[in-house]
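One chain comes next, on its own, written out as structure tokens in the form predicted on its own.
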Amino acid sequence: MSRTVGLVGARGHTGRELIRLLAGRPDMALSFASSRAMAGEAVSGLAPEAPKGLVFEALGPEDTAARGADAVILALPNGAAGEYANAIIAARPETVIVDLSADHRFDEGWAYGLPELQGRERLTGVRRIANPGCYATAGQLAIHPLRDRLAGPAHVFGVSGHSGAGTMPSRKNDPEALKDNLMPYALSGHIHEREMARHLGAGVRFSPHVAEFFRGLTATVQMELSSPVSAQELRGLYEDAYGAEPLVQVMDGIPEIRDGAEINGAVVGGFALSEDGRRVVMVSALDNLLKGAAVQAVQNLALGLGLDEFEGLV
């Protein structure tokens, strides 16, 4: 029998994928799509791989309460998924919650839903799981089996499809803004930073830059170690860290946009040491709107429902 799900905040880049990811899944049936902008809308115009008949509704949080599916996807901007979410626990504590926004990526008492470093068991039956953000999942890929070793901030250089920005008109999905250039942005303090040092457990500085092609993320991450590493040991250590999951790859050479762009994983390399192997350049690149976003929420959905991870993913 497959689970009802219902989605706020269909109408985004990620939305548009999840539809298309839920309708892939014979164990997961979209049951509703909120969105004010296309309320009454077919939802198979954005998306055609959307059940048919499914129109997309202006839904408040206590009418999303309302509809009792057995787990909500919420893909809402930063500051807004909190009300919905307390509706939701109110009226029925046992539905799953996914929320792909900021809201509680630093809130104890959700799960942080990265599967691949934060572990399956932590995830596994969970009803409160946060969906990491897109740099903070590649910036950690990179990092985490270094975290240990690491002789300080690891330097996160990030660069993102205008996708990323939203579909909300700004300077950083402008294509006249963005056309022959490289938009620096948010030089500090960035929110994904924070992110990545908590859940690391160790320092990191972030530069995220906007760049005018659509989708794809690249991180390339300089880290100083305390102790020196050999080349041998230091491709054994990512080998070790994600040769059995599905949806990580270590590569041989330098990760690019059009590497991770468009597939459901992510790809790490790069594999840069220094002479006296104390310093460290690693590259990871992934698709913004899906393991950066989409493919991540189903992922955590499954795995909250316990249901199959990777089904419709590998």
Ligand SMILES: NC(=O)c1ccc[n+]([C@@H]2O[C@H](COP(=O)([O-])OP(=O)(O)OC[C@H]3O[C@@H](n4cnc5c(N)ncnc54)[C@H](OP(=O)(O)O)[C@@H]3O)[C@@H](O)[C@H]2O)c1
Contents of the next structure:
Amino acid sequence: MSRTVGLVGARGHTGRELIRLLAGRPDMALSFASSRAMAGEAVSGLAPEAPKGLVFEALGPEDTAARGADAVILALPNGAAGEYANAIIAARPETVIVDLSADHRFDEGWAYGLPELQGRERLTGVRRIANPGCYATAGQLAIHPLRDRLAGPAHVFGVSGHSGAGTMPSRKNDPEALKDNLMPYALSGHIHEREMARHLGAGVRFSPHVAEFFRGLTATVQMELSSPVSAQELRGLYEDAYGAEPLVQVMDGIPEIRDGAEINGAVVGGFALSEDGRRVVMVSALDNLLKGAAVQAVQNLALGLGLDEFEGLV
Ligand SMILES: NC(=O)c1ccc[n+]([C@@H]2O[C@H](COP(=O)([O-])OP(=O)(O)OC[C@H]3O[C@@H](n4cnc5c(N)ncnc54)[C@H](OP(=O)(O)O)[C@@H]3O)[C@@H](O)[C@H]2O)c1
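Right, and the form predicted in complex with this ligand of this protein, after the form predicted on its own?
So here's everything in the complex, that chain up top.
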């Protein structure tokens, strides 16, 4: 029997991807889709894969809790997810909640859901899962195998397509402002900088940029090491970490936006090494809406519900 899943924030960029991914899972059924702007409209008008007859509804926190789904995905802007989570936990504490916003990524009461790095045993059967940020996923995948050898903070240069800025109009998703442009922003203290540092347990300096293309991102990461590494050893560290991971591919060349966009997984490569073996540059690429958001949310949802993590994803 499939488990029922409610989606709040369903008309957004990540919501759209989640509707499609849930439709590909025989063990999950989308039972409601919330949007204030599209209330009353057929969900299939936005996402043809949606269950027949499903209509967008404007559901507040208490309405959402009262719907009684086995799991709820919150695909809401930062700051808007907390009150939905609180209402669901108060009314139906057994509900599995996956929050795509940053509202619970620093909350000890929630598991941080990057399965390849946190370990499945820390997510299986867990009811409160904070889904990582898109840049934070790419950066951590690139840094993690070298984390224990870092001599100082890792420097992450990130470039994302403008879907990373959501649908609420801003300069970061304005086609005119982005035309023939690369826009640096939040140059210190970006939430993903703190998120990477906290969950890696290592120093991170992060410089985000947004570009004219719609989807996909790269993270170029500079790392100084406390002891030299050989090219073979370096490659081995990443193969050991990801060789058995269906959603992380270690590649020979340097990943570009196109290598990571519109695929469910992430690509890690680069392997640039200084002559003295003490400086490494790695690059990771992924789709900000997929492994950076919706795919990871479905992995987490499956683990929380005790289902196959990869069904429909690989
Ligand atoms: N875009 C990415 O690449 C990405 C990657 C990783 C994580 N995330 C995170 O995922 C979340 C969703 O991102 P997104 O890009 O999908 O955003 P989005 O495209 O802007 O969509 C936001 C959704 O939330 C609803 N909403 C907005 N304000 C609300 C409020 N106060 N109360 C209830 N509903 C509200 C909107 O629908 P209505 O206004 O119609 O209700 C819409 O469905 C964000 O926290 C974002 O940081 C995004």
